[in-house]
Amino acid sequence: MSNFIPGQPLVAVVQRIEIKKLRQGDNLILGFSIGGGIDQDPGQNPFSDDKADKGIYVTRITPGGPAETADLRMGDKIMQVNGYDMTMMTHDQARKRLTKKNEDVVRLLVTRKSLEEAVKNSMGGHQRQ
């Protein structure tokens, strides 16, 4: 089973991660914030390269919170929650989806740039000397 797309760079990872919801009174924290939707102007979203992708996105972490002890990083785009495909939702479909008062765990497949890519644009140009 193959996702490539004619014309899209082969350099995400998918990711499994778990994140155990943090209990503060009624709330269940997740500790990140999500952008992107099909009902979502995708040109606005910085994650993306392609600017026609309407997924959803991790936009904020919150530091020292389940998402980053999870190990989940901006810029993650989310592909699946508790094995529900995450890939056609609108924004608030996708906020419901990972907000269920009856989970305590939330299950995610996400897909991240690889490493290399990451370090080589974190150095954008700071090498010449």
Contents of the next structure:
Amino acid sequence: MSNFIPGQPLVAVVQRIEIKKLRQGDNLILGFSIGGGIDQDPGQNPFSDDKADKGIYVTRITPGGPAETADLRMGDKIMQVNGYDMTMMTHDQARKRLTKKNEDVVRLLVTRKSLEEAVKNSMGGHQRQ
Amino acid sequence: MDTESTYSGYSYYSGRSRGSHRHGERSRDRDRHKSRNKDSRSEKSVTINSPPAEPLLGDSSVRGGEQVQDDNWGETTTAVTGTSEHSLSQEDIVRITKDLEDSVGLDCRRYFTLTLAVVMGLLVFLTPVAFLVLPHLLWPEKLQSCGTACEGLFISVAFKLLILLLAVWALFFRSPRAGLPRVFVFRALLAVLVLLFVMSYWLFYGVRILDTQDDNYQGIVQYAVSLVDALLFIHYLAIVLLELRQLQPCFSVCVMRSTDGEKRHYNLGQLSIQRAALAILEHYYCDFPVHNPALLSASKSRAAKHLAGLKVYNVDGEFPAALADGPGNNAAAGMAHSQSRAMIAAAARRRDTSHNELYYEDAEHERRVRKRKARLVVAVEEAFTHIKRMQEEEQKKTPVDVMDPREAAQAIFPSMARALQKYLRTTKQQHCHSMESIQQHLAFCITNNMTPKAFLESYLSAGPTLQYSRSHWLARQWTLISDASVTSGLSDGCVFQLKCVDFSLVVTTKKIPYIQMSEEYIDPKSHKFVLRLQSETSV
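Moving from the form predicted on its own, what structure would you give for the form predicted together with the partner chain?
The complete assembly is shown below, putting the previous chain first.
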């Protein structure tokens, strides 16, 4: 992930992931678990590089669920959900954003370390601006 | 209230009262004996062990003169053993102790000390006045006239004497709370000190002033002023020794009642054992719940049942078919030993179901008490709704039948009397409260606008001894039993007993440890906190 400088715009390489919610009884589930948030302790996040990062991370993927089929991976940081920014959210607000009952599909922008490396490798000899 | 404690060494006074105790006098109040006699109606003779004689006559006390070896002290002790020529019932014991209180001997001691104190006080007060007046009487013509400074000193002497008078009245002339077995060491020391002091002043005065007929009156007045100053300082010493020294707590005493194990802890300062015992007794009357012998009968009957089931027969000894229900009956010590061991072994092997009975009995009793209590509470609440405090304006408007608190109490009492009586009987408190006292209490509660719950509180739980009527202050005569001399101070680990007719209080002392305290400074700005939450939600 890019270095997080408070107050400055964040630059990251993201991947678009679209998950269709699965109906299970009365609930619509996505099939993964989130952790983190601005009201949580960032030092306990095993997936973040920068231990001050209070973003929302994917901590678990249910095998065979909609998230797994949509190629969401454990350790992904969720940057946006359906156009709403997730980098400065409390844990509960993030949960609410993901579990809106009137939405069938969530479109996430996620970032992970491997994405940055892939971009760097593909840029090859080109210098970074 | 005056509690007396006796110590059998001084009971040569009791010889007189023993001889004069009146057989036929039954005019004492019998009610107070009823509760104790209920349990002991079957036994007519009482054994009281006399306190050990050794420490009492053998140790050195301040009263050296009292060490007179009374030759027939054995005959005149207040102890009564079961083998005396006439066995006494418990009522007789109480009558004897009552007689001791009224006996001439102990009063004599009190009046003796009182007169001694008054005589000494007069001597001490009149001494400075005498110092000032005698020169005028004996050699008036030689005397120098009193100048201004000298007359100023007169005023100072007068006021200092007045202050001394007030201070002595405040410190010493208080009605005595109790009669202690031995003399109060500090008071005796102070009296001796004051006497020596005044004697030495008189000696000096007699030799240097009276004999030589000194004419320097100012010097004499200054001498008298110095005497009064020194007396004030001795009074200061008296305050420190008698009042201030024991204020700082030094020992923690644990007081336990022997019959039911009620325990309390108190903090005392450096006191002699007899003064500590007095302080403990005063706390006892306020803190300990009243001694209720009816509550102990259950465990006594269980104990009797344990022993009753076994009988020992000796079939091959010197005493053929000796029937014994206790190990103490045989002459041979070895026989008794083996018998008791056999009894203990048999009792251990016997399958005892008394614990079962106890458990179910307790549960049943608990249930019964709660049911009666519920009925009582409802009855009392209903009774209280029948009366209402009448306001002044209403009195003028409607002429209804007005009652004073006593009549109001009598009016509503019958509706709750039955429930209350049943409850008291179930909790075995019925002898503590008489009808009269209940009605008095009810009138008191009505006068003071108390709720039914407040009225009931004194019947639901056993209160301290002082709460009950005078007849329940059964023990006004306490005996102090102690290994160490009673005028010696409290020390760590000392144990003594305060015995009265029904039970005894066992007191153990522990020294309050030395506390080493250190300080630590925490900067208020150093209180910082972080969140430790990490929740994981599945979506």
